Amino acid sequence: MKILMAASEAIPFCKTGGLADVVGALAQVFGRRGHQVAVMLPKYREVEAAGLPLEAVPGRFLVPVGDNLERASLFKTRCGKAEAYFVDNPKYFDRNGLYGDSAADYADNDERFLFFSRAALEAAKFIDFRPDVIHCHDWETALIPAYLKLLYHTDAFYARTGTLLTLHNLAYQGLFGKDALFLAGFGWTHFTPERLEYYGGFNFLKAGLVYADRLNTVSPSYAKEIQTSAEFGRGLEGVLRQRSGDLAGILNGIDCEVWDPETDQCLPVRYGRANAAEGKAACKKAMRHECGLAGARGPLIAVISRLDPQKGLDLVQEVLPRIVEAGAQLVVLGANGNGHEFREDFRKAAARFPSAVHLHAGFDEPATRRLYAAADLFLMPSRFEPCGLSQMIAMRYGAVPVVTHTGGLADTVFEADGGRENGFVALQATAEDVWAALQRAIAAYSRGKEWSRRVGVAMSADHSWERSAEAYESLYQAVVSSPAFGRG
């Protein structure tokens, strides 16, 4: 199949979360299967950063923005096995952040990314790239399916696309005001709450729920979650139980041959399953020394995470007094997201119990593989998580997690389940539930036996993008396949 992959991140090129290393992932994966595969992505100012290779595609092209016509041109590399395109224009991509700068999010990001959307769409008749399936990733590129069944529909270069929608994160919708329709080049007629209207404005993650011909999430349990409740779904549970027949629920996968313990040169001591325990112990001992904590009898746990209440960080700050006392150890690594005050609370929880509490602030690759590494227990207590792909990895490199019971966390992480032990489950989001659970962890360590076994069944767990694929690729032919394929 010819894929166009249409997104607002992607590494190696641009990157704030886990939407950008599912979307290079992919890409590479569809690639090796044999699909020829475009990444549709925009030219910001982190991309020139990255220092890739970029050669500029010949000729400029017009996109509608309300009544305006503003000019856009494209620039391409070769990236493994996909080409990966970026639509060019300053006056919306040219700034500091992706989304926005340190202070909020930038005023213009509906503007911004309906601009991207409808620009993706004419840079593949630029380039003469007609594909038989549009990938959307989450509300940055969800008017694209809207674009195609509205005003696209007579457009014969389109005659034979369809288009699936993945949903990364219902929490992040694109809300906007009526304007934004407009802006859009959608009309009074498209604005009704069975089409684009919310709640009186323009939600742009609704509008590619209605119009997609395939809808998923990224995790099975995560798409039956956002069908029952407004916690879930936030606001958008009506419209995704009237597409449950067509909403299907993908885990993510991880890059096993990126976090490999084996090969992973960021660690002091490199290791395998057969030889884990005596790897972990190496690279423990290196993490408290680098963190500056004390020996203990206890386990050391890791906390990777972006600093959002989402994550349950209140959690573990609330049990972590009762973790000391265990005599366990928490290194916090808290990257990226707005929490301020989680970041002070741990800042204030390492200098109360600076034998066994470290914070290490900010993202760090480096770091975070060595604290992978050296941890025997990961702690992931999330309010909610439509996947998750720290868990995958934490096992990878036999770090047992500890979840609580939600979307892609229960997909992949099992407490009592018939040889497939290979982590702790809260399971609700609560306190006494949490420190609960790693109680059972803590005491599972002390017993040799049962903890190698653990470990052993965390680090054999089969998370990588193959079995992904395949899933991915049924839901293409479902696409190519539906009613509404071939609509021109």
Ligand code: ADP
Contents of the next structure:
Amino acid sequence: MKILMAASEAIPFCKTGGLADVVGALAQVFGRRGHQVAVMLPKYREVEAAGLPLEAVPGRFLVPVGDNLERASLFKTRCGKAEAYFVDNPKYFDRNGLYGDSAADYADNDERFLFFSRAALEAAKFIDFRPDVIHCHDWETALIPAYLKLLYHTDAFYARTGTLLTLHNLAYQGLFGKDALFLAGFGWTHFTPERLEYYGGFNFLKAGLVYADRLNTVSPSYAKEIQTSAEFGRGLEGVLRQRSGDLAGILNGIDCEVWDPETDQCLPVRYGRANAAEGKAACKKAMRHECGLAGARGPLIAVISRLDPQKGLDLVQEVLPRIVEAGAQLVVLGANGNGHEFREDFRKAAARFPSAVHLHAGFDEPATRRLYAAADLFLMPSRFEPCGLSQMIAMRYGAVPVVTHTGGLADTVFEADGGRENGFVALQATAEDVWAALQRAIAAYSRGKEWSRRVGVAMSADHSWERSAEAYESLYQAVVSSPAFGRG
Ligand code: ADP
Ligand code: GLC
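Here we have the form predicted alone; I need the corresponding form predicted together with the named molecule.
Below: every chain and molecule of the assembly, starting with the one above.
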């Protein structure tokens, strides 16, 4: 199949979170499985900084934005088994951040991403890449299905193209005023509750929910949660229920070559399952030295996270003194997100307990690798979690996860499950439950044999993409053979 993967981030070019890992990995997996994959991304400043060789595609094309025509050009590079294309328009994308600077989101994100979504459709025509499926991700590219159904339905180039929209996080919807509707090129006839209107405004994600041929979320549990409660559906649960028959839950995987403690060049000592105890002990010693932490009888607990309320960092704050009292240590590696207050709180905690708590603020992938390897426990008490990759990466590096029972965490971490016990689970996102799970984990850590077994189970869990890739392929087939809307 010809697959156009349209997204706002993808490794190895630009990343703020798990979305980038997933888009980058899927492109490679489908490439390996014989599909022709073109990834379409904005040409952010960060893409240049990634240092991969970019080749300019000769010529330019025009993209309607409101009453104007914006110019766009394309760059491309080969990346493993996929081709990657970058839509260039410096006015929109030559900036410090992907979505905002350290203070706030960019005020023109509606214009930036409606431009990008429409540019992706024009770009595919420009390079004559006629996709069977356009695979869109999150609100930033969720207008593409609406464009195809409402503005490109008479365009022969796209007569046989279907769309899949993957929902990575309902907390981000791209909610704007109705001016954005006209900027996007839609009109009053489209501004109805059944179509694009959302409480008097324009919600990009809703547009995708209404017009994509198929939908999926990134874990089976989250697929259920978002249809059954407003807490998870965030106001879109009604639309999601209407599309229930077209909505699947496919668990994310991780790229087991990218995340492998046996070959990871960032680690002071590399290790596999057989020598995990020695390898991790050496990595932990180096990490303690790096963070200025003392030796300790208890486990080293890691938090590696976007600093966002989603991640339950207030719960980590609440149990932090008890962690220290129990003789354990905590290293927090956090960046991005909307949680400036968390950074301050962890900074204060590190000042209060300098030999037991350390904060590394910033986006630093090599540091995350060293910390996954050094950690005994990986704490992720999310209030909701569409899937979560960090807990899977942690397991691969032998850091046993302590998580809340929600979304993808519930689908990947098991405390008591005949042979699959790979972590510890707090049933509710409360400080009491999280602390109880941590206590069980700390106690298990002190029982050497039981601990090695749990580390072994965690490290051998299969989180590879292959099974999920098949599920995506069936969705692609469904998009092509039985689209939710007529073609042409
Ligand atoms: P989310 O996408 O909600 O942030 P995931 O668990 O799906 O959560 O993915 C997070 C990804 O971002 C993982 O690859 C994780 O290692 C990475 N990450 C988290 N915090 C940092 C950080 N401070 N620096 C670099 N990478 C980070
Ligand atoms: C989102 C979610 C996370 C998921 C990631 C990739 O950022 O918060 O749970 O793993 O997308 O799908």
